[in-house]
Structures are given as C-alpha cells and as structure tokens.
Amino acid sequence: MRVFFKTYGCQMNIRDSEIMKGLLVRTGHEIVGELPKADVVVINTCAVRAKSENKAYSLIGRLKKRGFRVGVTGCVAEIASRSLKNLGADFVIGTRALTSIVDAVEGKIDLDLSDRLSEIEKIVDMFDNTSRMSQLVTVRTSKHHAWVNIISGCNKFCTYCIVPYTRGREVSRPMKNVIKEVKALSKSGYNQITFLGQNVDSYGKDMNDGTTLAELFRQVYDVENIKRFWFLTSYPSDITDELIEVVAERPRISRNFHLPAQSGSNTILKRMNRQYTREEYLELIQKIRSKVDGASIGGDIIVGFPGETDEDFEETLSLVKEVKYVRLNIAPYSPRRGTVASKLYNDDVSKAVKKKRMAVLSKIQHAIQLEMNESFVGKTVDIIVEGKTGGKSFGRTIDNRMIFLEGDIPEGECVKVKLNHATAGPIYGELVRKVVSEVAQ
C-alpha cells in the first residue's frame, strides 16, 4: 500500500514519523512523497498550538471529500480521538500506540487506539529497545543528520501546555542504547546527531543510576565520523554546571542553548508554573556565555498569557533585549483543552493586542538578529550542508546560523565559508574549501 505522511509540530513528531514510515517499509508498503501517489494518507499531528490542530481538522476534511482513506496519529490523537472520528478518520493512533501504524494502514484495527494498554507496552519497549526499533525500522529524513530520541515526555506540567498528557511522564532511554543506536549510524553515514526530549536535560533523572546528558556526551563524543552533537530542548532550571563545563570543554557539540523563557514577568511565569525566576534564568544565560566560548541562545515566548498587563508585556521585551537570542518562536496564548490554565485562567487578552505585542516583539527580534549576523561578516566560518534550495546550498554553525552560499554542494559535506552578506534570517557567504581532514568546529 501506498502511503503519504504529512507531519505537523516538533522534532519529536518528525522523529515519530521516521519510525513509523520504517514500520511500513519494513512491512511491505510504500512511503510516497506526493498526495495524488497515495492509497492512504497519515496525518501526524501536534497539539501544542491551536492553529496546528486546527491544520490538521481542516486537512482531514479536504482529504475525506477527495476520496482518501485517512489515518491521525501524534498529539491531537492521544487527546481528542471522537473528535477525529465525527470529521471521518479512518483510523486514529495516539503518541503511546506508534506500533499499531502498520494494522491500522492494513485495516486490521479499527479507530482508537490512543489508550490501550498492550500499545502503550509495546511503545515503552520500542523506546527502550534500539536495535529492534529505532535502527532497524527508521526511515530517515536526511542521511547525513539524525534525530535521535533519549527521553520522552514530561513532568513539569506548564500550565498552559498539553505536552504531559499526549506524551506522559519522562521516560528515559537506557544509555548503552542511545550509545549503540549512535555507533550504527556512524557506521551508516551519519555525521550530524540531535539528541531530542521534551526535556532533554532532564534525561537519567528517572533511572537514578548516574545517566545524565552531560556523561552521554562523554560516552559518544569520540564516535567516529560523528562532526557535531546537538540537543534539543532544554528547560532553564535542569540545565547543571556539569552539562555546561562538558560543553565547554567539546568543540563539536553545539553552542547553541535552546532555553525557553516564555516570559520575562515574574508574576506570568509564576501563573504558568514555570520552575525559576527572571532572575534565575538570567543568571544561567550569564553562566553560560561566561564559561561557553561562542554560546549563543535560541527561546521560545508566549504573547498573551490570561493577566499579561502591559507592564508584564514589557518585562518580557527587555528580557528579550538582554538576552539576545540568536533565534526566537514567538506564539500567541491558545487555550488547550485539559490544561490547568484552560481551567483556572479566562483568556483575557484580546486577540488583536496579542497580535500588536506579536509585530513589537517581532520587530525588536527582528533587529537583534541583523544587529548580531552584520558582526559575522567577513569571519570565515564552518559548516555541514544540509541541503540546497533556489540553487544555493545551506547548512549551520556550530552556534546555530542558517549560512548559504552559492552552488550544488552535497548534503553533509564540511566546508569553510567567508560571510559577505547578513539579513535577519540567513548569512549569506561564498565557499573558501571543503574541509577534508578537520573536524568541523
């Protein structure tokens, strides 16, 4: 059978989507990568924001009246299954169910299988068991850049996030696995890895036997063929002095600190239970950059919070200024059914001063970004293609810059590039050489 993926929201759901199409594979069927080519599409979903799902109830209709036959898995799926069904899903799959894509594609099952226990046991082992699963039936998106999973779920319970009930408690990987998975795709290729967790640094807290990201760091870290570690996403107050001085102290894992701050009122973030102050996440940006040679930070904000006043509006803008993030996912307040602030909190902040507080924000974002990319120009810099689009080829620093430059240069090559040319987004650059016998930093 012919089957079309259309995945929506994080790495974690890209990640989901891989080991699902390898399930097919390894069954039997086709994965396709246009629509008219499919006999079924799989929908795979993200709850996080309400525009989102929204995409995804407004593509399960337009997918039912062309005839197709359509499956949902992911986030929408583990919280919002009747729903699914009434818009005419064929079948629906929740984050803790992956295993079942294959029957469910076969039409062997029928509908809902988000709660089932014998699934949830059998996504426990396919988490724990890498060679089974996570090696063997993965179809990768990229064959020089891989996602792999090291813990799943979460256990801070934001108030206004739905993460803790589509993805559960944290639950960590058994290092020997994650260490075994990495051997195999150095083996295979790879020399780009992304270690991915709601939480990521919260990975071996539930194992209590001494794993933590910063001693998997060490484990791996002379892999061969392995250029560059990243890891993703990181939660201000379980980033440790031990994961920062391992960072400082290996070139090749990123400087990039993804650290969400989602506000810079204390009182807003007290409201959405975040576990630390302004002042303490500051004071880990400051910790960070002192001992981290190049650290830069990536972050999330919401716009909007039920009681965000002006004043709190502005504490989050000079946090931001402060900050200076090298990259920033600015979102708007949605209310998620089921979460504690759905709940308790009245969405109170009209939606036309969400969208002004949106274009400031953005604007002064905007202004940050060009101000920190013009201070690159004319610095050679390293970095591994990724890919090539409108006949340029693209790829990242070390510290998480998109660069382009001209030419056809294939994925996953390490090349030296002198910057010409900033905007906001992209540096532009041209190529000095590939880089044959270094590592690129």
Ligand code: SAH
Given for the second form:
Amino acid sequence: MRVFFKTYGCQMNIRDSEIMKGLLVRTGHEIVGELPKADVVVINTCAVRAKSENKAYSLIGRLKKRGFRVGVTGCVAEIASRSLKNLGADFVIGTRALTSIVDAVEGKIDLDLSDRLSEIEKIVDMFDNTSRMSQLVTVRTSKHHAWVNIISGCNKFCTYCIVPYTRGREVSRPMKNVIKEVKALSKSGYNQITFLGQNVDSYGKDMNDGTTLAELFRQVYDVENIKRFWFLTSYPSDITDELIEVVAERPRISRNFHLPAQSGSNTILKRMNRQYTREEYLELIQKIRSKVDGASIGGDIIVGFPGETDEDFEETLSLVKEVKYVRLNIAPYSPRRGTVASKLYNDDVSKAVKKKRMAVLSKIQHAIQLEMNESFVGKTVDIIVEGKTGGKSFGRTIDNRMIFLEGDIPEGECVKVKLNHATAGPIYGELVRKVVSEVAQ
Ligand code: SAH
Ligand code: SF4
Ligand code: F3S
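Take the protein just shown as the form predicted alone and give its structure as the form predicted in complex with the ligand.
To see the whole picture, the full complex is given below, headed by that same chain.
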C-alpha cells in the first residue's frame, strides 16, 4: 500500500514516524510524499496543548471527507482513542505499539494501545547488528543527521504536562544497542547524531548498571566520522557535574544545553512541580557557562500558568533577560485533561493576558537574540550544512545558531563561514572554505 505520513509534535514523533515508515517499507509498502497518491494516511499526533491536539482532529475530518483511509498514531492516539474512532479514524495505534503499524495498515487490526516497546527494542537491536539492515528498518528524514532515541517516557509529572500519560514511564535503551546504532550510522555516512529523550539526562536511571548520558558520550565519542553529537531535552536538576565535564572536554559535543525553565517565579515553579528553584536554575547556568567554553542555553517558557500574577510574570522576564537564551519556545498554558494542574487549578489567566504576556516576552527575546547575533558579525564559524531554502544553504554552529549562506552547498558538508549580517533569527554569511579537519566547531 501507498502510505502518506503527517507528523506533528516533537523530535520523538519525527523519530517514531521514521521507525514506522521503515517497518512498512520492509514489508513491501511504499511511503509517498504526496497526499493524493496515498491509499492510507497516518497522522502521528501531538497532545502537548489543545491547539496541537485539535490539528489532528480537524485533519482527520478533512481527510475522511475526501474518502481517505486514515490511521492515527502518537500522543493523541494514546489518550483519546475513543474520540478518534468516533471521528472516523480507521485505526488507532498507541505510542508504545509502533510495531503494530504494519498490521494496522494492512487492515488486520484497528486498535492497539498495548505496551510493546520491548518489541521495538528487540527490532532495533536486531537491525543494529548490520548497517544494511539498520538502513532498511528506518526511513530517516536526513542522510547526514540522525535522531537516536536513548530513553523514552518521563517520570517527572510536571503538573501541566500530558507527556507522562502519553509516553509512560522512563525506559532507557541498553547502551550497547545505542552504540551499535551510532556505529552503523557512521558507516552509512551520517556525521551528526542527536540523542533524544523527553528527559535525556535521566538516561540510565532505570538500569542501575552505570549507564548515564556522560558515559554514553565517553563511549561513542571516538566513533569514526561523527562530527557532532547533540542531546535533547535536558531537565535542569538532572544535569550532573559529570555530564558538564564530559561536554566541556569534548569539542565535538554540542555546546547547546536545552534547559526549559518554564517560569522564573518560584511560586509558579512549585505549582508546576518543577524540581528546582529560580536560584538553582540560574546557578546551574552559571556553572555550565563557567565550565563549557562557548556554551549556549536554549529554553521553554509557559506563560499564563494558573495563578500567574503580573509579579510572577515579571520574574520570568527578568530570568529571560539574565539567561540570554539562544532560542526560546514560548507557549500559552493549555489545560490538559487528566493532569494534576487541570484538576487542581483554574485556568484563570485570561486568553488576552496570555497573549499580551507572550507578545511582551517574544519582543524581549527577539531583542536579546538580535543583540547576541550582532556580536557574531565579523567572526568566522564552522557549520555543517543541513539543507537549502530560497537559493541559500543553511546549517548550525555547534552552539545551535542558525547560519545562512549563499550558494548550493551539499548537505552534510562542514564549512567555514564568515558572518556579515545578523537578524534576530538567522545570521548570514559567506563561504570561506570547506573544513578538512575532522573537528568542526
Ligand atoms: N521534557 C521537556 C519538555 C517536553 S514538552 C521539559 O521538561 O521541559 C515541550 C514543551 O511544551 C514544554 O517545555 C512546555 O514548555 C510545553 N508544554 C507542555 N505542556 C504544556 C501545557 N499544558 N500548556 C502549554 N505548554 C505546555
Ligand atoms: Fe513533561 Fe515535565 Fe516530563 Fe518535560 S519533564 S516531559 S515537561 S512532565
Ligand atoms: Fe507532543 Fe507527544 Fe512530543 S505530546 S511534544 S508529540 S511527546
């Protein structure tokens, strides 16, 4: 069958789509890039906010009207299977039942929310054994930059968040499997790897055998051809001194720490069940900056959490001004059914106030990014090209700044770029030369 995928949400979902596509291709199905060519459409959904969930519902409606067979996977599938069926979904597959995708597409089952993660692990293990097979099992989005899951699920239960309910508890992949996958990727021409987890620095906590993200970095760092390792997303209080040290000593590991603060107010952080205070968060950032040369910090903020006063919001603004994030995701609070916050607290910050606070925060962040980016003009940086758009090639620096340059440079190339024009978004520059040394910074 010809299958079209529409993927919403985070990198976890992108990776899950790659795995499902691989399972389908391996069993003789075809992945198509254009909707009209499809026999079946798979919508891989995100439930993090009402807006993302609603996108899935409206797409199902539109596709069913046009007569498509539609399957739903991902986070909405896990928590709202009945509504999805009522809307006309032909099959619904949960986040931990990815391996059912083939049976579902072939019309053999229409619902699977069971916990079959261990089966995926077996499959990944099996395919890790030879690079040829690992290419077959997953249809990767890029030929040069690979997402590698190291831990799934989350045990943190931030009061606003649906993820622990959609992805279940933390399960780490055995380090030997991850190492095998990285080696196979290196043989297949990949030069960038991103280790993924909802809480990537919890890696190994469920194993009690010395597995940690720091240890993983030590073990994979010298795998041939890998020029950059990234890791996403970090939970502030789980970052260890050991991890900071390992990153500090290894220039091919990204200098970017994505450390969502969510709020700058201790009252709100407590109500969110975030396990750190504003002061501890700022201390951590100072520590990272003092130890890791060229470190940059990314973040997420929720505005309008229940009970957030003007004073609480001011605390968030001052935190953002102090940290100077290289990138910041800002989202308005959205109550999620079943979460502690939705049960305990009224969604009492009005839509208008949330909107206003988003705008104020975005404006400040915009100005910070522009000022930071301007300080790069005149400098030369190394980037790995990740694609092209509008006649320009683009890539990122090792501290996660987006760089655009003229010309058609092949994806995966490491190049030196002299920066000459800054915006609050990308920095623009011109090609100096290709990088021959294997260390790209
Ligand atoms: N594990 C990461 C975040 C995963 S969810 C962490 O601990 O920070 C991605 C982002 O979505 C969160 O950082 C948060 O900013 C946002 N988010 C999650 N639940 C939300 C909700 N109910 N309303 C608004 N934003 C939310
Ligand atoms: Fe959600 Fe919190 Fe887990 Fe992040 S750490 S996924 S915000 S519960
Ligand atoms: Fe969305 Fe699920 Fe990711 S809720 S953010 S797709 S883990």
